[in-house]
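Below you'll find only one chain, the form predicted on its own, shown as structure tokens.
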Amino acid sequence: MRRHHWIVRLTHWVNVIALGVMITSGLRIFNAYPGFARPGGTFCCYPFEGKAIPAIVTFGGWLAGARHWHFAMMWLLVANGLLYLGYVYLRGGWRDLVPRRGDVRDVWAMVRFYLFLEREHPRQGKHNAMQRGAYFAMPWIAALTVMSGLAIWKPVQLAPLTDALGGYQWARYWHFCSMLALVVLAAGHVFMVVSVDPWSLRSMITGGWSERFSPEVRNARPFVNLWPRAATMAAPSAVTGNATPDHAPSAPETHP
């Protein structure tokens, strides 16, 4: 069964590389002036003024080198993002990612399941409500990252944009916060893949997928039931049989 089109897989792994380089090179750029207040001033919303980011999590070697890497990856990331958004829009994949009525209830159901307050994995389809929320938020956070990055890159030429973000210092701050939000979402995504759905790596590399490896069939929680149970090896209907119309699983992609 084919789960992810090659464009989805390609853009996913390009994002991994481009975001990794952009974030670490951006932290190296930040270390050239590790704060948001003007010299001699104060800034209300950052308690670590003047404290540099540990060099081990930075990339680029020095300021100019980090800037070269940062701007090179910027164009790659924007082009990659436009390719992905264009694909999911034209092929209708966006319908699996937008919020739905009842998502708050479904998020709470997933939280209760992960806290062992519910015995059975909620039936929520290809993406559960927590995943949809994260995947829906990422492009908007990325858009803020791009806009604030442009504002601090060209503060004179793009003065209206810089002013709309509160000025140069605040534009830097929004750029930093949006980067941090992407890091948190990415870290949460990696943790859930490793601890709940390591089998999804196959689908993101080759596109192949089997329902018997899904978290719903395995009743998987973080680090619990990572392997398919013998009783479910031939029971993909366990995923779809109890689904309601509002939360029925999306049909897997069948593109080559």
Contents of the next structure:
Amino acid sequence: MRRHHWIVRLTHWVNVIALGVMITSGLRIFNAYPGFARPGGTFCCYPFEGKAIPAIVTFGGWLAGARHWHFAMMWLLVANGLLYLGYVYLRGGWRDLVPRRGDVRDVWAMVRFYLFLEREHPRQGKHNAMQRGAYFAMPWIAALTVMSGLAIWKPVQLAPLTDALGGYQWARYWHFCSMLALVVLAAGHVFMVVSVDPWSLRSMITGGWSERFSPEVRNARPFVNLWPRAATMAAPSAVTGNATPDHAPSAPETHP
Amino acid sequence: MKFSRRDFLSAAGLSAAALVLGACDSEGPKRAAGLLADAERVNRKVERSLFRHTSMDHAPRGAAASGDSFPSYFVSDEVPVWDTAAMGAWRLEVGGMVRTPLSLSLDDLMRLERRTQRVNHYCVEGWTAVAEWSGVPVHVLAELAGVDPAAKVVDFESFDDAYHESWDLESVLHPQTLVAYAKDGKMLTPAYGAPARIHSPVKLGYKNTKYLTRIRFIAEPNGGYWSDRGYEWYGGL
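If the one shown is the form predicted on its own, what is the structure of the form predicted in complex with its partner chain?
Below: every chain and molecule of the assembly, starting with the one above.
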């Protein structure tokens, strides 16, 4: 069974590279003046004013080097993001990603399951409610990062945009904060892939997927039930006992 | 610039390598230099196409002038001060591809059309500072000198060692690009580029030559102090 179309797989991994270079080179740029206050002034909302980001997470070597990487990679990041969003929009994949009624309850159910307060994995479609929330938030936060980035790249020529974000200082702050939000989401994503669904790497690389390996069928929590249940154990009743047809893991995309 | 599949794959490969090998503040693989230079050329085209003389900067409402907290720098060993005894009275030369070269004293400059503007100063490092600058818009000097239509670039030279920066003509002629001689209502002090300097919110701080001596209209970009050291030549905002 196929789970992710090649466009989704390609844009996912290109995004890993582009976003990685954008974040690390951006942190190197930030280190040239690691704060938001004007010289001699103060800024309300940043507790680490003047403290540089550790060099180990920066890229570019020096301010100008990092700027060259940042202003080159931004085109790849945006083009890649638009390709992904265009595909997801045109092929209907967005239906698996948008919030649904009852999502708050379903997120709570996932949290309870992960905390061993429930025995059985909540029923889900292609993604669980927490995943949907994260995958839905990512493009919106990224859009804020891109807009605030444009606002500090061209604060005079795009003055209305910069003003809408509260001026240059605040636009720079939103650029930084939205980047942090992306880092937190990506870190959570990587943690969940490693601890709950390493099998998803296969579907994000080759596209291949089988139900037997899904977290729902494995009843997987972080570092629990990483291996699929033995084939003989996976009697249909055990697998689909709590599933109804409309959301059974038949959600995987099929492609010509 | 044509971007082939080969370029794309090579860019992706290089970026991946950059990411894996290149953290820890490296500059990335040497082979990427050409691609980065291509991207800079593309960016320059995009930035020039966005550029409008009607897009104006204004300091944020309520922001206090930075005053003496306004950082200042120079590249000489000591603050450059014009030595009248050794070098004669300071004059600003306007020349190159012009009909009428000009040689202006500070008094001459102050008699010309004056513009006073409260704007941001955008440093490449990421900070901004607010000041009220007064001076002559460079487009006024260009009109007085009569610029050859073949001139596309302007080089701003200084007496701070070999400091200079050349600009695209349209940024030079932006109404907010000044030969500034006063800051916050007082004549410039040596720290801020006395007797006169370029100040414009449409270019990053390093493009704004202080300790100005000569404005030279030329045909081709002539680099600049920081542009020759790896910073973007365009440096526009």
